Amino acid sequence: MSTPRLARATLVAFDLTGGPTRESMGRMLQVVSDDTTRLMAGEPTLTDTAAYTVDPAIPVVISWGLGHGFLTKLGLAAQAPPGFGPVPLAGDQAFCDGDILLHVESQSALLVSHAVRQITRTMEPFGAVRWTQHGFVDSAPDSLRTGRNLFGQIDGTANPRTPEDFDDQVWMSDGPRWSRGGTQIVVRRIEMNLPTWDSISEAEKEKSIGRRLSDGAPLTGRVESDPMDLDAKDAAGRLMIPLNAHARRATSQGTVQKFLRRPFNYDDVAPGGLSSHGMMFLAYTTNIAERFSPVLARLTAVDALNKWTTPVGSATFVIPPAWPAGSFLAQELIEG
């Protein structure tokens, strides 16, 4: 999460099947941990059906999340970290919830597809796919510049930048031992109405966002990193950043409401040739209830961009920390 996003990403949510137990989930997590370790090292899995597809020269990054359903089905709901829980569901239930999350990124769409295919085969005895989402970004793998979404908007300016910021905003330091060093993720699927957005002027778009499209600078500033002056007015006495501007409504109120934003764009074509555009909005935080939910509530109530956006999916997961050699994902949770 502290490294630049890679060009391609696929997220898959699974629902556990067959009466899961700690023993069966321990077996599953050991196998998928081995798959993950091998694929991230540029090696095929033990049961790889396309072993020559892997390429050690092209990184593949894989992470896992455990949902509320996973904890509940194993009788471990009390082991949820502070602040973890659902956020309001939205739209198509096909893109909501899930017991387990698989997240794969790479510069290569082929390697993303290969990793998802092999791990999904491993998961078949334990869980069924609930939903799958594919996304992309415009940034190069070695670039720290902020990426753009399909509105042409620079998205993620207020993200944490330093290790200290990540320790404060992203990595959990309290709560159950199994989750410390991990994070909580919110996955929101948001459709964008590009035809109506394209029909308005650049000035209208910038007033709705609260930032310039050209460089991401606030309407009161010169460069992207300038702080917003929420009290600044123009010559006519009007607020330069309107009260309903997205950037104003999303701005952290105090130091608590800060988190990492890592959105991916999507452009899906449905049968009949109709295209659906939008973003997979991924938010990483130490505490969903304290840091993310208040911001979401403000944006849901009032946000100029709501005219062109529609949430159609929502899910939350705990991402455990990386496991050491000889261990496996969430071993401490499973074994107590």
Second form
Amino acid sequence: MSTPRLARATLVAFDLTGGPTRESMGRMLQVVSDDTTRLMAGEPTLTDTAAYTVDPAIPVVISWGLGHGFLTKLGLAAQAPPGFGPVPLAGDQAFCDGDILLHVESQSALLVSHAVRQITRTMEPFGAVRWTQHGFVDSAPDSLRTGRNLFGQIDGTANPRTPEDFDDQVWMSDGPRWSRGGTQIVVRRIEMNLPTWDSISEAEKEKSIGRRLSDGAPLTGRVESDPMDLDAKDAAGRLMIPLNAHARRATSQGTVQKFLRRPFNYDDVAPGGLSSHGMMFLAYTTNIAERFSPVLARLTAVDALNKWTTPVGSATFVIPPAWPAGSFLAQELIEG
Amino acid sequence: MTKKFRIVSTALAAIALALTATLSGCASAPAEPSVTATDVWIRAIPDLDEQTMTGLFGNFTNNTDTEIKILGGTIDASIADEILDAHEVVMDDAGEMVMQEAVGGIPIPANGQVELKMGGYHVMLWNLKAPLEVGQKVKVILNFSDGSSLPIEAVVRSTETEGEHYHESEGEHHHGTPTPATSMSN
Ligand code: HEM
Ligand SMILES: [Cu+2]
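Structure of the form predicted in complex with the partner chain, please, following the form predicted alone?
In what comes next, the whole complex appears, and the chain from above leads the way.
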């Protein structure tokens, strides 16, 4: 998570099938952990049907999340870490919820596809695919530079950067043992209406966020890293960053409402052959209820960007910490 | 940087795992066994109404200077018939893939390796007594032509299911009997 985004990401949510038990989930977690370890080392899985596709020179990063449904179906709701729960969304549920999340990233679209396909086969006896989302970014693998989204904005400026920031905002340090060292993810799918966005002026685009399109600097500053001055006014006495600007509305009130944003763009084919553009908005936090939900509530109430954006999916998962050799994903939870 | 390190350490972890698996297989023998095995798995059979036999696959390394053959093995009789046979899948004159006994055993070249895989060499489990579900661990003992044997823990894994079944022909007898009419397609 603290690694820069790789060019391609696929997220797959599974629903557990066939009356999951702790015993069957223990078996599932072991075999998917084995697939994960092998694919991340650039090796084929034990039952790989396209074994020669792997490439040890191109990293594949795989992470897993366990949803609210996973915990409740196994009678483990009490094991949910503090602040974890669904972030509901009204309307079509096609991109909502899911018991288990598989998240694969790589610079290679082929390797993402390969890993997802092999792991999905491994999952078959245990779960059915609920939804799949694909995303892309333009960031180079070894750079921390903030990429641009489909609105043409520099996105990711006000993000945690230092290990201390990550320990504070992203990695859980208390709560149930199995989840310590892990994080909580919110997966929001947000449609972006490009035709209407494209029809407005650059000035209006910049006001809607409070930052310049050219370099991401606040409208009150010189460079991207300058802090916003929320009180600054122009010669006519008007706020330079309007009250409904996205960055003003989203910025933390106090020290708690901070989290990592790691969005991916999507450009899919919608029914009828139209294109569907948007953002697979991924937020990582120690505590969804305390850190994320208040910000979302503020933005849902008032945000200039809402004119061009529509959330169409919402799902949350606990991402357990990486497992040590000889162990497997969430072993402490399932055997505890 | 972090990412590269993580990937390297995962690879090391996998190697460490493989080593432990091999070592625990021969706790009583001080010297390296003549044959070692990695990545050993058995094809899942979740429903005994569909079929009751399956295959064991994996990588086998011959650590000696002479060829060794995998002759077969044994398994706890509560899981399947106690005797396991060395098999291979070949294409017959009609172009059908058929499964038959690997006569004389499955050869592992001196200081070399053999891979038992779908559609090739495998060790056959007959008459399963209970379903084999993905992720289950199964203990078997494999026997070799040099007189040695190797206890192995195999993990049960699923493969592409449709059209990939082992079919037992009518009136077929196994255990040392060549079974040319038994076909496997994949
Ligand atoms: C399509 C939807 C969205 C777009 C295009 C978008 C775009 C942006 C942009 C361009 C910035 C300024 C640069 C930066 O700091 O990264 C920003 C900041 C931010 N956004 Fe969004 N965003 C979207 C949705 C969301 C959602 C759903 C949330 C949370 C619920 C959110 C939370 C934030 C936060 C916390 C900041 C940083 C504010 C600060 O402290 O300066 N955004 N967003
Ligand atoms: Cu056979």
